[in-house]
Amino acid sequence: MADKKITENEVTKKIAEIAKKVYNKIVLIEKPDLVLPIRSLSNVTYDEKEGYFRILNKEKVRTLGANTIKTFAQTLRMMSLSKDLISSEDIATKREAYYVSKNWGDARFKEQPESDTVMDDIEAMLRVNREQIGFVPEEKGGAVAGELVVIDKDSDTGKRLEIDCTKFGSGAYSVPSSVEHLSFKTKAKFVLAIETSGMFERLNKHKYWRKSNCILVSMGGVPTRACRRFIRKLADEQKIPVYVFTDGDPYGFGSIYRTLKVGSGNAAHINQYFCVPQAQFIGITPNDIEDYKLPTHPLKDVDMKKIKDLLKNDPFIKHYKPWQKALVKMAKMKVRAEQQALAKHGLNYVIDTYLPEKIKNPKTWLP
């Protein structure tokens, strides 16, 4: 992903370019512009063989007027800061970046998820992530347990470090804002990931891992870029599956198992780096609910709305018969189910049934 990636120097040579196309529209007293990708669902494809949303051509031009003052100095205040940080070497956390905007007198951001939105925008337009220029989330990465050595460095010294995830303990290896310069060894057959914390904290502490040879990995529900970036480090440089396990539920099926497999209409200018196209879906499916005779909870409106959106919109779902088929019946079914729903068999059915029958039957999966 590095070699692919534009260097920090051309990442503040596009945003001088661009500072300068609206300097000398000014001196022409024109009105000057942005061009920004649109990011949603409408403005990717989906192509199996390249495995993850594809950013398409549509774009939408912020230009300077009355109505659009505000937004057009905020951008240019927010790549103004990210040039800085960049020539600095230094960082600052999205939280960080919105009350540095209290600085800037009529152009501050009133609430964070304006700051946030601008600064999409930006990575979007540069074409590339946001730790590029210079932001970096609050959020963790995930946390990860089993048979895995991950090689970091000693950010003062440089001196090569070996993390042992099978040594925390009842705690477990949390993944680094950034994963980059991170390496591996492993011995084991797969990665599984899992979306839940209490179901990591329930195979971790059984050493699941260890029974089934297999490094978990916790999401903690729609994975982090992070989270995803070193799950695709891993499976990519290791050659081994994953496999992810969430509950029955179209939130599980179109926001958590889908961003992870082949990215979000929102980041679609980086999905090709920040998403696991050889995941297999192994987590509740509505033949489960049946086969398993599992606890059910009834779909909420917003369910029924969300596979609806689904079948219609999301070009993943569409490209997929299987996961049309799941949604149709859990349509149906009118009802949801967690993965702690497996308990009503015993606590720890999950770890001797249900996930060594799910592994041994591709069958039951979805794509």
Second form
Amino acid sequence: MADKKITENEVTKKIAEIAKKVYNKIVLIEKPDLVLPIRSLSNVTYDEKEGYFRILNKEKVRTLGANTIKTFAQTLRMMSLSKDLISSEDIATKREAYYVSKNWGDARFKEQPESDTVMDDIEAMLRVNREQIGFVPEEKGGAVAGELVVIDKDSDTGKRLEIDCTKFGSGAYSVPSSVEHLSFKTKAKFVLAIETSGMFERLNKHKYWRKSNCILVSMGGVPTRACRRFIRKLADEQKIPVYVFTDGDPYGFGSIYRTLKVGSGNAAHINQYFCVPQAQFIGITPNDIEDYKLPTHPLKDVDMKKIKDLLKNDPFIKHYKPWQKALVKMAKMKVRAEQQALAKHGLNYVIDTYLPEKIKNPKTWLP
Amino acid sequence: MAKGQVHASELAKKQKQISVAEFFEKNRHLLGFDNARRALLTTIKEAVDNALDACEEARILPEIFVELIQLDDKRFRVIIEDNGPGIVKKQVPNIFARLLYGSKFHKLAQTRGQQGIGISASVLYGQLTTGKSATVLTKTDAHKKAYGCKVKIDTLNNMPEVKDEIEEDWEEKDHGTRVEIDLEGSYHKGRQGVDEYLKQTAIVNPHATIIYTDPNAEQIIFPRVAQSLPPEAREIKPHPYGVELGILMKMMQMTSEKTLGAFLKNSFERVSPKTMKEICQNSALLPTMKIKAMTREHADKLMKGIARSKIMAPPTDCISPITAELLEKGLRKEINAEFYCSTTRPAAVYRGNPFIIEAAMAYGGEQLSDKSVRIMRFANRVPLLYQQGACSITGSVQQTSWKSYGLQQSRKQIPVGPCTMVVHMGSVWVPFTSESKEALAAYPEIEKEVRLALQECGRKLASFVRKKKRIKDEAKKRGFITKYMPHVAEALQELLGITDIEKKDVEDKLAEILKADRGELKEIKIDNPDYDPEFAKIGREPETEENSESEEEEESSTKKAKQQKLDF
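Got the form predicted alone; could you also share the form predicted in complex with its partner chain?
Next comes the full complex, this chain leading.
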């Protein structure tokens, strides 16, 4: 990370500090506690100047008691695992960490989501990125194709590697889970981040990136941290704009686009690095549904709930009137449209007409 | 006349008087003699009921001997002896050897043996199955000699036949009656056996001593635990709302009153001069009308008038409850449970008859939690062992929603859980569904009161069940503490490199911290000094022996239990 504030040595020190505090309390026959930042949207604010969700200071105190002793024990054991990983310069995937816990007898995790939550807690408690405590996700960072050369190095020889993203044919370059060491060479004019891999495939197959001189990134749903960081680094270093193309539904707006642009509530302490403030939403907007006469599906109850929730609780949406208008409009229309709906006008309508028109006309975007 | 049609005179040849014996034979099930096992119980029940009633009426603390002697495979001799007032010589044949003869039928008072067919049915049954007469010995006064005889029923004319009359000293008794009946029977233990009946009778009649000798010549004594008799069963007059046309007409025939007004005022409860006028007005009859001149039509008008008049409810102080306390005490003796509760409802009225409902419950302890709850039913201090399914008490149990009171229940079924429910109905007139007196008829007023009593107990039960659950949860939480404490210590050891001694210290101190936090754990255990395992064992079936003749009701209730298991 560009300005990594805490070195790995400091992380182990911090872990030891927390453990020592717990120990000292117990020795005095007092209830020990762990202090964690609250990991939700209620603990972030949208910082317009910086362009991301900044974490606030709300904390929860997990005091040791009959109801909390299990998680308490698990958190401490997970911290111990993390310490071991750091000192042996090893890493564990989230899934591996979950399996390690199977060795803890009664304190083992039953399902991986439990261990993921504890991991996220520790990460937030130490205010570091999970790579720094030795844990890596399994998920891919996303797929990239287009006018871009990624500069990496061979892990064995340390030799410089130049990866030309135009040369993957019908395939694509896969973003690694850690992207800090990468650098780029490109003449592209913009980055296009795409929600579905289906749409990415179509654009890649017809070499849309050559036609409009751009870089295509498939996010495959909510973008992973690596994907966000990759796009951010690329856009920052090359000073090119980022356009986002998702389904026209509350999930595409509120989960995919919003997380890419300003980060999440869940890992708010690292949003500063894992966001793309320069991202712009080009479609599919509720207006597009009307303008392009797209075929639609009715909104389900969960969609309506998501819209209400976004309008009420999301600091990003609450900051931007145009987004509120768009969501209210969608709620009134009671319909959503998928990216693929553009195929109604012909399979390559999206390449020949929709994207060129949208990119040319910033008035149709959403912030 | 069409071909094949039979002339009335032909039919008339076949029409003849039905003998009592024939009627009895064909209607055994109505009278409680449908099988050998039940016949034995019914006989003992009639005799014991009569003995208790007689003693109480004479204000004597009852002391009753019951002896069962097995004569051969099928035959038994039943001997019942009491210390009651005795029977005057003239009445002996009528009481023992004349069907449908009795003093209690026309009387409204809270007694046991009302409206039954009486002991004479047992005498007849014995006579039909063994050919033998019943032997009676009775003494009314310490200074008089006892009178004994053998009685039989002339089944053609329903008249007693008396022979072998004797007079003897019967020195061990100042007064009392002893009856011996030989009959065909079948002796079993279990929920519907003689032992169980006597035990339950002892529970609800703590003022009686019952000495019972079973066919194995083992003697069980149920000693008297209360030294006072229940209040005397006070007789009341009928309430106008309770009479039917036939009874009304009969009362009009029998009365010595001259006018309708006087008849109404003096023959019924709660008829004041004002009420009498109201009834007469509503019936469009004159109070001065001559009773003897009244026709069926007049009586009909009177019935309708009564229905339209507002008449005060009958007095209820003539009903004496067993009391909630005593019911609960009996339960404690019988069942080793964790929780007991009981309630006595205020008296209520159905069809002009005052009645009172009491209920008690025992929960948990040694009772099985996957069985249907056990229901113990009583009417005027008499245990009801048969026809549970036909009884409105059972109906009320099923209609009550038990889920909110902590028992499992399929829709409108007997609930499942480790629980015993006792319901007692005391009334001047208990509405049995048949002459065998084993099931209560479903009157809405009675069902309502039973339900309210059950719900009162249910609320107490629910709070106990909740408390028990809380304690169980708490114990579980404590389990958590001991389970995860070592992991906290171990993680700290790994993180800080503390020694094993320090690690042990962490565990000890954690235990201390968390114990101080949660306080002492309350325990629910069986705390029942009244429980009498010997007593509880009485009447239970031996566990190894399969009872092939077990009553179908029991079978069907287990079937229901199975059904319920499937439903969950």
